[in-house]
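So this first bit is one chain, no partners, the form predicted on its own, shown in structure tokens.
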Amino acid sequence: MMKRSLTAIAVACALVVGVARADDPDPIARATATRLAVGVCGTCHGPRGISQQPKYPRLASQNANYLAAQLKAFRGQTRGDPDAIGYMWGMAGNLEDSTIDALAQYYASQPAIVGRHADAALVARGKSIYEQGLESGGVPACAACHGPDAHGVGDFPRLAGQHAQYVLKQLNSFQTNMRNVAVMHGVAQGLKSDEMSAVAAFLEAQP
């Protein structure tokens, strides 16, 4: 049961994710993407993609693909949570291709930082579900579509060392639908809130 479960959430994954492809992009997006990431973006995200602010994802070594995608998402308005709408549609609304190519890029490219350890038995028990999922909940491995490490596979987006206040904050959206994501919402819903700051726990301490 599980397996199939691990299996169909797989396909539906590949189905939602990696609409956007960050492109190369030429030396002119190039220079213009690290200006903004150095004086807009870093604002909140860090100049290198590493906010400090928990309420701020961190972008650095982020899947560039998946940035893509965010990004045009938030371009196009169809990415609906609170953060979304109240920052980003404004800040991406007037952003074209090949400046949002070359932002993925610059993050992408960026080193991460060494994730924050937690409580070791709430980390413990996150790394199980993070592995393994909750048959009871009908809750599949996040390694299936993350990554073992949770670096991300393919287009799938990078969560190891990621702020838990942020992972929390979008499991909740994905929980409601105010983050329309298909996949993401069966999973969220099976999960309880203490499930999931165990996950969150565990994504933020990894490398």
Given for the second form:
Amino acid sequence: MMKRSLTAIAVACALVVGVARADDPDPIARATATRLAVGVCGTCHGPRGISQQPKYPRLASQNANYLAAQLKAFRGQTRGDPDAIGYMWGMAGNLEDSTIDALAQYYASQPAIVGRHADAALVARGKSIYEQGLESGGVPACAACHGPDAHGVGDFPRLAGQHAQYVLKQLNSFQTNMRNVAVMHGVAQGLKSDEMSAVAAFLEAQP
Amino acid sequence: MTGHAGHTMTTLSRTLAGALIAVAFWAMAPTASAVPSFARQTGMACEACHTVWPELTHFGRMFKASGYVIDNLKQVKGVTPQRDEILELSSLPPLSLMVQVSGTQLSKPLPDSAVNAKSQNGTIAFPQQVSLFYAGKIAPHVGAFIQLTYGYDSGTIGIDNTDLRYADLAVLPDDQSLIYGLSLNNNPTIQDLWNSTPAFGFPYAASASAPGVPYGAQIDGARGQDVAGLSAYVFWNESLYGELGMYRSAKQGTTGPLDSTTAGGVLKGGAPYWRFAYEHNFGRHSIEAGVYGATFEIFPDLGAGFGQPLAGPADKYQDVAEDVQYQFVGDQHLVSFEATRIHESQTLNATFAAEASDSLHNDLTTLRAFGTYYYKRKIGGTVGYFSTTGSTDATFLANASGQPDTKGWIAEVNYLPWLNAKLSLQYVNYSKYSGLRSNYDGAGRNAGDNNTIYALVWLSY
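Having displayed the form predicted on its own, please output the structure of the form predicted in complex with the partner chain.
Let us now look at the entire complex, which starts with that chain.
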């Protein structure tokens, strides 16, 4: 009886360990991803995903699901904003699924930093739009999908600490449909240029 | 100055030295290049690696330091059972073609080379240059930039700038990067990552039929495609760069072994090369400051009948240079500034002993600074200043003033209808040439007569 119980415990442990391992990327894929992140991606996206150049998004602490989806969209050439075409279609063109998942995990596990603080009035206006939306433009609260702290929810990306210039450029790409995401196209259409700037400034200042 | 002038031999060597210098610098028209095969290999547009080609962005510098091997193409692979890569070939060879077509108009035509008359002005070069590149990955960690060039002036196809690299990456604690590698190349500074150094410095293209700056340091292009060098480099955290190397004579078009009849002189042993630089990137800005140099000991070529055996005294050229670069890379506006100052100390042991120089010790200093602006990588231009000054030595320099001083400015406007096509209009203005503003050749030619308008169509595909 005792022996049977121990066996059951051992099997249970093995299953738990097995499940835990299934969640982790393959060790070779993880090593490949780290080398790629440090030696290639980091040149633009910064060491450990904290880019200093506003042209390139910060990836540290980004939602892994979102990162993987974007890399697959680059690879499949379905994300069509200019920098995606010029840079990432090529960069992601030959990535295997296992490497994509490992890269996503790598960046998701890096600590985030707080971005630049902009003009307080602008940030306050952005906070209002982010949290409550704009009734006049039919713009829903960003927080509804991206979370009250802008850390992202489910497949929706983290926006906190992102370069304001990058957020602004993406909102413009959604508005013109160069980056073809129906939900965001609808949201961005209701935003004027100064309102986009306010939201972007608010997001960059968030921890 | 010493009292060697006045010998028959001096007159002869002056003529020969003058001819050699002229040949050396006329043949020195820049061949800086951008290579679409890199774009094909990476799948990235030119803008990833270049502000406007051939000037590199930070990513372009990292791509070069990494050995030209970043690729996003399907690979033909070979692996061992331990999963070690033993073959990685691109499914398409990384080939590119570059074509330059140009027109050159001098302020006044040059004298006829044989009779007392003027040469033709308005030189059309169709093509000025056609280059075939193999530029890209050739094996895991190994990449190549190989350029074969047909030049209208030589009428032949020859090896041009070549840089073969091995590079690897070490991931340091805290995920800092350390790139380390080797470069085997044929032009000192061709392997460099910044556009402030000679091989890939401005002007990126120049007329092959206009008189260029007649004197320059050894490291300033004089030994391009004339030597082979192996250097080892490290690039830490994408900011601190160090490189040490050694060059040796590696002549093309000359049957070996090299001896006293070899044209253009022969390096004595190896010429050590060194380079240290620091780069800092912040926001859309990038700044770099560095030093580089080399020491060449050369058994000189003093002309027919004066063959120097490859033993005994050799001329020593010690080059020490500083450089800076600044770049702002915006989506619409791109600004860059590059400058270098090269100082050369010359100890002319062999030349002086052969009475082909007035002094044993001379020096030469070159300063170049240029600023570039582009709007949306579409239209832009560069304004630059250049100056070469140095010791007075009429016998060695073989000119009327006895001075090398040549100064002026250069302006260029460019239009790029597509990222891989450039239409250029360049103007070069000389305030001093071979030491003088007027009558620099003793035959009435003024520095300003060499002012040049140069129109260029430059395609890369």
